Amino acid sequence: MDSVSVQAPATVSNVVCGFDCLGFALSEPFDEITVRKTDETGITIIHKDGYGLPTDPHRNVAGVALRAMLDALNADFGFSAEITKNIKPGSGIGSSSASSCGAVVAANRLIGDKFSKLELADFAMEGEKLASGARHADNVAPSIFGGFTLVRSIDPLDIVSIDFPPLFAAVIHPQIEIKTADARAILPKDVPLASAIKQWSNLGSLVAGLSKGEIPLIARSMEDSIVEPVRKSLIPKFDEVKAASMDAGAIGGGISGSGPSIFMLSDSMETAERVAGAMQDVFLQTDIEFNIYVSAIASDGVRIAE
């Protein structure tokens, strides 16, 4: 093959009580990435979108992820990546991980699928490190593996795929930017033991609820007593959106990643559409522009484009 094109999905990380360890993949939006193998060593990045992202491969998340792959191969060739971003940078729905994951999945197909999904996730984490200053996999894991994933460990990397019932997400993205590094900077340095125990309990019961397909258990487990109370101050109308969404029939939800996007889960597409309408009604009362997405939880991650 001369080239491979992929669709790399948006993802939601943290999922309320699973800070830095839990995430899921959306069916849409997704980035479109085409990778070509080149005779020349090194990496070329071409952006076909209007976000003004760097094309220097040392400053581009896809570039550093591909560099990690080439280093692992001790390669005497290179890659060219053409990227069309449909996931706005700084949106809180895994923009950087989509670029990193899409690039390495496409490159891996070009070289005959030499690397496992776990190894690809490890390469893609280099992009996350560039974007946020830390190697984390809560967006990378669902982008590569699809569905719901739990990152048990970063070193060594250990990713667990979680069974889940049919679920649908409504996501509102206020057109403001919250940098991941800034959102991390306001987090508490110390957590009271009672709060930590409550968080562990909710995460355990959320994973159990997903695996057993018990919607009521999922609903009562989506509670965050550590991160959301601090970060929600960065997001206009957060409490109003969450309350309106619950009134519209949502199971639960919260901040997507570091924000500003807010996600809410529902057990049917009909309910998710109604929740999206409730979200929209709240933000129409402001002068803040926004995008809304309604999507099934995707069982697959980065997809090879037909």
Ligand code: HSE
Contents of the next structure:
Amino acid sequence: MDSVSVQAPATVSNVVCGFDCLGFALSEPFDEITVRKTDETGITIIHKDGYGLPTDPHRNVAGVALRAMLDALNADFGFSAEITKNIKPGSGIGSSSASSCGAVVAANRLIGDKFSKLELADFAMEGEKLASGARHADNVAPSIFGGFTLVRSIDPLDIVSIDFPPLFAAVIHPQIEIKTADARAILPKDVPLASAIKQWSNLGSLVAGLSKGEIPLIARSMEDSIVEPVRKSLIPKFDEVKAASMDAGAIGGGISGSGPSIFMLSDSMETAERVAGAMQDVFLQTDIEFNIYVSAIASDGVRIAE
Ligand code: HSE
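If the one shown is the form predicted alone, what is the structure of the form predicted in complex with L-homoserine?
Shown next: the complete complex, the earlier chain at its head.
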């Protein structure tokens, strides 16, 4: 096998009340990545898109993730990665984790699947650290494992896959860029105990609602009293989009990752499409360009192209 190509999905992290620990994988959009093993040591990054991302492997999220894998192998060979991004950087739907996860899953296949999914997520987290200044795994985990995942701990990494009922996401991506590092910098360093209690109560019941497939419990639990009130000021029309989506029948939703994308969950594709229409109507009243995605929750993570 000379090369392995993969499709690495976009992901929604935080999922309202699960800041830095909950996430899910979307079926679309996805990045396309081809990795080759090279006789020379080191890493080569080739971009096949127009985003102008760094090709220096030390400054590229896929590069640092592949470096972590090569270091773990004490390898006397290298990798080259050809990346076509369809997930715009800075979108809030896991663009950096798609690059790093896609690269390590493809590389792992080339070396005979030596590493477990958990180990791959650990390598990919190096990319998140480079992109946002913090090692967090709430995009990496669903990108590798698929479905809904909860990150119980990042050190040591402990990822729990959560059962979930059929769910569909409408995502609007206003074409403004919010850097994750900036969206993290505005968050409070301390949280009042009463807010923390509310948050972990909602997170626990959201996970229970997902596992039991209880849509009303999922709906009641999608509430965030800590992060959303601060970050929503970065996103134009956030409250209007949320209200219009709920009127159109959404179960609940909020900021996707660190924004600017906004996601809303629905219990059918038909409702998700109606919600997407409502989101679009709000943004058509502005002069901000946007993309809209309507997608089933993907039960698998990075897919190897056969
Ligand atoms: N949990 C992270 C955040 C996800 O919200 O800052 C962004 O990559």
